[in-house]
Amino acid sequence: MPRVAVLRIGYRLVRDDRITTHIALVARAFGADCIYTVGGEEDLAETIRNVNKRWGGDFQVEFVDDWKKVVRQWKNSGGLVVHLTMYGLGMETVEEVQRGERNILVVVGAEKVPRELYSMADYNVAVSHQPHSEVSALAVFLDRYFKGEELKKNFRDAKMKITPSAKGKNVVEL
């Protein structure tokens, strides 16, 4: 299976601690690797390192100065550039993301996207042509490029988990 990873441009200042804490969970919960993200605070690497611990698995957070440099090096190792946007081409058009058989790297933005993001990515990927939020277009793209498969994922070294129920709260510690 290819590699998934996130990077995550922009950042404001309170606002988008929260945000980016969400992204990250989402893209752990959804089938990605890691995620790059520029900016943040040291807060988002100590809450997947815990999240990690209890509920299992290896998602890594990495911080970067430079998200052109990323760029650069996924596109240079073979890999394939989705930029995540309302602008974009309509997810189910892209054939290439959707076979998923070179490794891929997801941006999502939080500002006002660089113009020069657009001309690096591989595709401008849309799954909405609305206004909404990057979470849950994270969240739809991942779950389409993943066919669903990634819903049934079992996390590796979990101390938790969940045994679904149609009431309450059902946690098992491992």
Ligand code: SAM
The other form holds:
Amino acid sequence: MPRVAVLRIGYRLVRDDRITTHIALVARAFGADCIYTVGGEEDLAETIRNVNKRWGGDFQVEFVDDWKKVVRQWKNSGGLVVHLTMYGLGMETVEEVQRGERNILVVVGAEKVPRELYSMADYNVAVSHQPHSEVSALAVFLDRYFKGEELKKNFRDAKMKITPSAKGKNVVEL
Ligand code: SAM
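Let's compare: the form predicted on its own is above, so bring in the form predicted together with the named molecule.
The complete assembly is shown below, putting the previous chain first.
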């Protein structure tokens, strides 16, 4: 599977810690390798460390000061940069997104995003042209990018595993 990172930026992240945690959890569960976040609390790293410990995998959290540097580095390394915004091209119309083959940095915003991001991204991409949320946009985008394959991902060294059941909860400790 291609390498996928998520970059979370925006002007009001300090007020958005819970959403940033949800974004990190969605990114991890839906196949991304890491999240870069501008702002956010050390709590986020601790939460994800605990999730990795129990449920496996090595999803990484990185706090960054300069989001432009992350975008530039990603582009210089040959990766694709896609900014999710309701104003962009429908994701179903962008061939490179449909192919889902390249390493990709997926950028999601908060209330507002810096204008420069629109020009720095290779594509501004919409997950429908209706306003919703960075959490839902990211989940749908990743699922389409990986064509559903991420749902079968094996999280290495998990201590807990769910045995799927139609009723009730069945969790096995490994
Ligand atoms: N006006 C914003 C926009 O550009 O999409 C909506 C702000 S929304 C509160 C916060 C974030 O959710 C946005 O920065 C974007 O990443 C994501 N988002 C919301 N609706 C979206 C959509 N339809 N398609 C893609 N991303 C969306």
